[in-house]
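The chain below stands alone and is given in structure tokens; this is the form predicted alone.
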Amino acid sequence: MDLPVTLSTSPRRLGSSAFEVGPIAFGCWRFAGTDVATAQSKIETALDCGMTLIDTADIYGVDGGGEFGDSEELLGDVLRGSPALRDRMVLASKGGIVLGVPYNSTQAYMTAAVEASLKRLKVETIDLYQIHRPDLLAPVPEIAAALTSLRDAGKIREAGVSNHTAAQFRALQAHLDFPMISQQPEFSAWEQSPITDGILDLSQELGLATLAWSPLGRGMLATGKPGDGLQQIQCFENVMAVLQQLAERENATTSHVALAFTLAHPANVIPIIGTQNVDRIRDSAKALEVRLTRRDWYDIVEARRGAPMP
């Protein structure tokens, strides 16, 4: 019998921590570049929709034509003007990307980076701090020492990683005397590598939260338009055809179905939406109403594989 895959609307725990967040998170990659009132409206809309994990990074703002730290600075202005919002969210940020370097996760740099993030965010502690990308030159014990010192000092409450392999996660965890609570891979109906490269398996093994960035395939699954330079056009069209068919059946959009695809995996996946339009933020919550069967989910997987499951 092909039973529906259950999409829980209940709060999701971040690993072994005490933090519980909504099943969908709000991302601040394109948050910068607007006024404080508009920014506050976005945060309030996300929180009102149950998107209680707010994810940012010190590098956010650069890709939008701004400066390093702009996203954190703007979010900090929102929190300074409306401090009650801080109590409604789990605040996550990331560090370790340095323009032109490109990565630095040494203890000295990460300590300074967290201090700078706290200053921009105008808070005393960051709930979840993540190493943004692996620094292949930083000794793993030194990275662990940085996270441990920051946690002991109350600058961060919990730690995780972003864009790390399963082996890189394990290497860092081996040098920590506290458990990391999350990992943040790119995962969507288009970017399905975490299903097979051990990332989602690791989350289930260790009870981690999986914070999925770009769950709409860098916007392609929402617009139906392949990104510049995409070579696998036919494969993309096949994925979109399945998403569209399911969207019509569910009286939903392809965005809703794509988010539901990530939410359905048992690795405690929390997709991070990136839209900065308040109506679309609100609309994203409808993904929790989509009902996919096992066959539906595997249809999406097979469309991306270009072949039936073995």
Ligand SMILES: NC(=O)c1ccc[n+]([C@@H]2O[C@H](COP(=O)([O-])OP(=O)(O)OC[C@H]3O[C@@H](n4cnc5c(N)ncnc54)[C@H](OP(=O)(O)O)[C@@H]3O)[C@@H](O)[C@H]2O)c1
Second form
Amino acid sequence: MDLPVTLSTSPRRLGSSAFEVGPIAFGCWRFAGTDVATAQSKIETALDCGMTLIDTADIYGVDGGGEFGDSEELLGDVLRGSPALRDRMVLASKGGIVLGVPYNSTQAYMTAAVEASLKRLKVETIDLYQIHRPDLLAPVPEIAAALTSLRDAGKIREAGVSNHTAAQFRALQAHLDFPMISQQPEFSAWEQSPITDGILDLSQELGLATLAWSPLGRGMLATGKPGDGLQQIQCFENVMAVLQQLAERENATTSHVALAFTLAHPANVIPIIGTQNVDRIRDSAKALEVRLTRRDWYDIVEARRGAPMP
Ligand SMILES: NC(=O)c1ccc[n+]([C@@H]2O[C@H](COP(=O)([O-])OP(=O)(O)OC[C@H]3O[C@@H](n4cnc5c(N)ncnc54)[C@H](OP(=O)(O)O)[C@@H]3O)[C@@H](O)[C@H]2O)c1
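So the form predicted alone is up there; where is the form predicted together with the ligand?
What follows is the entire complex, opening with the chain shown before.
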């Protein structure tokens, strides 16, 4: 008998922290480059839709042709103009990517990076601070010391990592005397490696929140158009065909089904949507109404695998 899978649609705790957030988060990678009023309408729309985790990073802005810090600066301008919004969100940021280096997670760098983020964001504390990518040259005890002293000083409330392997997470956790609360991998109906590389298992083992970045494959799963240089075009079309079929059945879009796919995994997955279009921010919440069965979910996995489950 094929059973419906439960989408985790209710607000949930972020790992072992006291923070409670909605099931979908709003991401600020593409946020920079507008006026403050436009930026504010996106944040307000996201919060009104229950997307209470707002994810940014110091590097955001660069990919849109802007400068390092632009996305945080714009979010900070929104918060300065409407301070009440700060209390409605769990503010997450990241640091450690340095243009041209490419990474630095040493204590001196991270300490200065957090100070700079606080200044741009115009806040006293960052609720969740994430090491953006593993810096292979930074001694793990030193990264842990940086996070510990920043947390002790109240500059950050909680810590997590992004793009780390399970082993890298564990190595860092071993040097901390408080639990990290989250990890942030790329995870979508297209990028399914967290299912098999131990990342989602680690979240379940330790009770972490899994913040899934690019849950629509940078838009590919919404538009059906493969991104530049994408390999495995036939496989992509097969995944899209399954999403499309389910979307028609559910009176939904492929975006809704793709978001529901991530929400159906039991590893406390919170997809971070990246759309900067207010109508699409609002529309994303409809993903919570999609009803997937076990067979549906495994159909998406098998389309990506190119083979039935063993
Ligand atoms: N930790 C990391 O290393 C890392 C890396 C990348 C991203 N992230 C996080 O993940 C968040 C989301 O990433 P993402 O922006 O790649 O997410 P995404 O939700 O997979 O893709 C968003 C993109 O898809 C487009 N899109 C969405 N729906 C569409 C539709 N119906 N039709 C046409 N285009 C559509 C959006 O364009 P419109 O704006 O025009 O709708 C936007 O360009 C980021 O903001 C960031 O917080 C983290």
